[in-house]
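Next up: just one chain, as structure tokens, the form predicted alone.
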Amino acid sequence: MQQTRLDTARIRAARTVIDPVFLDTPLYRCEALEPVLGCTVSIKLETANPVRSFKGRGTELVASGLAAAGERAAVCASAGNLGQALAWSARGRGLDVTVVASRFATAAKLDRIRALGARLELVDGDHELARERAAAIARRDGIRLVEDSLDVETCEGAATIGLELAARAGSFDTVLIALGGGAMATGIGHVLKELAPGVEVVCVQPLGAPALTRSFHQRRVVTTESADTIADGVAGRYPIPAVLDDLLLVADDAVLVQERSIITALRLLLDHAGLVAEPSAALGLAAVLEAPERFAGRHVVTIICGSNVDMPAYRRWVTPAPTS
């Protein structure tokens, strides 16, 4: 395999200094899907953590290293989550958090970060926005500025599931993986690509925010001009070129699926598994029912990488509308 940003050592070391409570979380298999999608489903289980998503494990490696440097201050631009795991991670090892969000992200996400000791700051705009207000924050008090996907310790600690689920290769032909701005995918995508080179790296991105698709497909970066999208976690529109790099080395494939599936896969997460799940975790299953002759005979790994909902919002998905 070509090289990528990423070093496999670097990966097995990480688990040394992720808090346990973000590793080796569940991988079942779910049946009661599977006459639903037609083909084996399993499920690895990112949100039973403090954080309720995967984004603990990459902050633990950035939190580390700056209390180590004998940094005490960081800012990042965050949907939500990164945000409240940087917080997260920060808050145990004395380090001051500045997080930047849009005023319309979802407000759950929001008052966590509150909660867990950040400072937040919001803006009239999207994540893009937002990134550039983190940016200029960094620049005016000298501090780090931490930015998911591009910095390799949130690829490398996302990573640390690849380890996982290459520990049960052989059970699995396919991973469906959420791509927003590439640090799962390519983290997973590495490690897979290294030590399960048989288990086929599909990413999967919502049409309504394709940019890192596109830019897949087209091997060079392409940009949107808006981002519309209930899965607020992966609705960037600025592919960064490094990430894409990699994503072009570790995955086998992206594709984009429409709104109307990611809202059918919360309903069969919720109804089928019990799993209250945020649109971007949905979006592996999503896939598998826009396309079930690809996905039928094999066994697919999706992954559950978020479950911070704004429950009004939420309710409303998953809530049939009534029949005439």
Given for the second form:
There are 2 protein chains.
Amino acid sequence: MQQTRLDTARIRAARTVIDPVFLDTPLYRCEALEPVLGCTVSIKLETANPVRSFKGRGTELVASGLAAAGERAAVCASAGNLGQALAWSARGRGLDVTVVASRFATAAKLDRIRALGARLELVDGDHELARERAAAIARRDGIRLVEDSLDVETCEGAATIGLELAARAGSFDTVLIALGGGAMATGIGHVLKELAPGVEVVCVQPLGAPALTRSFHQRRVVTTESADTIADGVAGRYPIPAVLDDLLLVADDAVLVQERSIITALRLLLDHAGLVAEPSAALGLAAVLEAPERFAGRHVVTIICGSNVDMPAYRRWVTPAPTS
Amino acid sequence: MQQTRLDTARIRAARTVIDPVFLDTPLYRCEALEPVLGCTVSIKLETANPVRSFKGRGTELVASGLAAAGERAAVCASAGNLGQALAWSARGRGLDVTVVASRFATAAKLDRIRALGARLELVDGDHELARERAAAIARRDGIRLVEDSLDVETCEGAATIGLELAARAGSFDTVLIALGGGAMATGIGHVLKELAPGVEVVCVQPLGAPALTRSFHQRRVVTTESADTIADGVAGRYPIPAVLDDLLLVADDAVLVQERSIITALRLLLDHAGLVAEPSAALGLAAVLEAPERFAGRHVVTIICGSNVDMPAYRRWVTPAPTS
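If the one shown is the form predicted alone, what is the structure of the form predicted together with a further copy of the same chain?
To see the whole picture, the full complex is given below, headed by that same chain.
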């Protein structure tokens, strides 16, 4: 395969740097989901850790690198999970972290960022405005700008999930990966294409935030004017060219799903798997719901990449509609 | 310490027999729970596996032993989790399993037992009647009766949780363990008393099903006329003498909690930890809620031992009361 920006030896080495609390997460078959979905379903659960998302894998690499380089501070833009994870990884290493987020971000995520001791700055706009503001802070203060998906550590961290999946290759056919900035898809995809090339890598993004999926299919960066989805973790509009290049090398497909499928998937995960997922984490099952014939009889692994939800919204999503 | 029925070398060996999907479960600090509870809280999560409870650890030992002995069938009484786990462990080994349960058992558990291919027989009474009926079937058919907590494999399986906790000893003060038949408490307690004697072992049972806790305090078997609790997994009435003897050796305390505390704990786990727990799995946090001064400033580990709930009941438990 052509070279991505990633390197499997570095990804293996990353496992020795990342706090074990983020590694070797549960991977198990969930038969109760299968009659509904028409395929064999395994769960890779990335929520049972101190930040309730997979992002700690990458921020551990970022923060240990900063500490080793004698840096004292960093700034990132985040929809909430990266910021929370970076705050967690930085706290134990004496690093000051500023997180820039949209004021429309999930309140529970913002609360946790503050509780973990990071400085939180809110912008009156979406995630792309937060990215601009974070870059401006980095320039002004001369500190490291941590850019999700662009910074290779964020991809390498996510890629350690790929190592764990590759160790079980042969037992499943397809991995469904939420697609936002692309760190998780390119990271896991890189490892699977190298170590388990028979596994199909399918990225899933909401129809309401389709920039990277459209870019994948058109093989060039496509931006969108707006992003409108409950899947806050993947609501970017400006794909990063280097990430797209990698994605084109390692993903087999990228698909878009409707909001109502995401909500149905959230409810299935709660009702049949006993799992709280944030909307981004339900994208994989939403893809199965929208194309059951495509996955029929296959064994899919879906990565439950986060569970940070605002409870009032979550309760609305998972409450069955009243029957009249 | 005086000898329990358990042996740590055997428990270590058990790890090589149990399917890894049940082992090395997440253990992580959940800071979002801490302001509410007034202590440091870590979660040991036993629900991210194919049967959504810790019981697979024990049934793997039971089923592999049966298969090695050339047995073809077994019967157990179960509130649902043991039956589900035994059905799972037996399926891959060609063993026929009959599960006897109360017809009042959690429907979701009974559905999963059936789905896993076990024969399910319902009795018109509580768990103790199911135990009698299972024993009668075993005698009639000449097959192995699997008795939770009495059969040492069920305790040794649970005790492998203790090994995982002991490996992290020094980071926490107290382990809170749901108390039902006593397999989990005696298993984990045995290992901790041997490998990490500084850790306090606190068992927690519902006030509505207090038989083993009363027995512990009176140092003799105390039975109750009835059991009335939403914590279906621990609603026994007839403690097993040999299990009580072990419990007296390895538990530091046993406490009783009210139903409303269990419900509050269920809600806390959902709202602040993003975890679905069954009522038995919320007993530990219920104990903290009822005695915050006892645990203030301490670091407690609570074992989330199962997540098999009937969703309509679960939704009622975790729905905030309407404010008038």
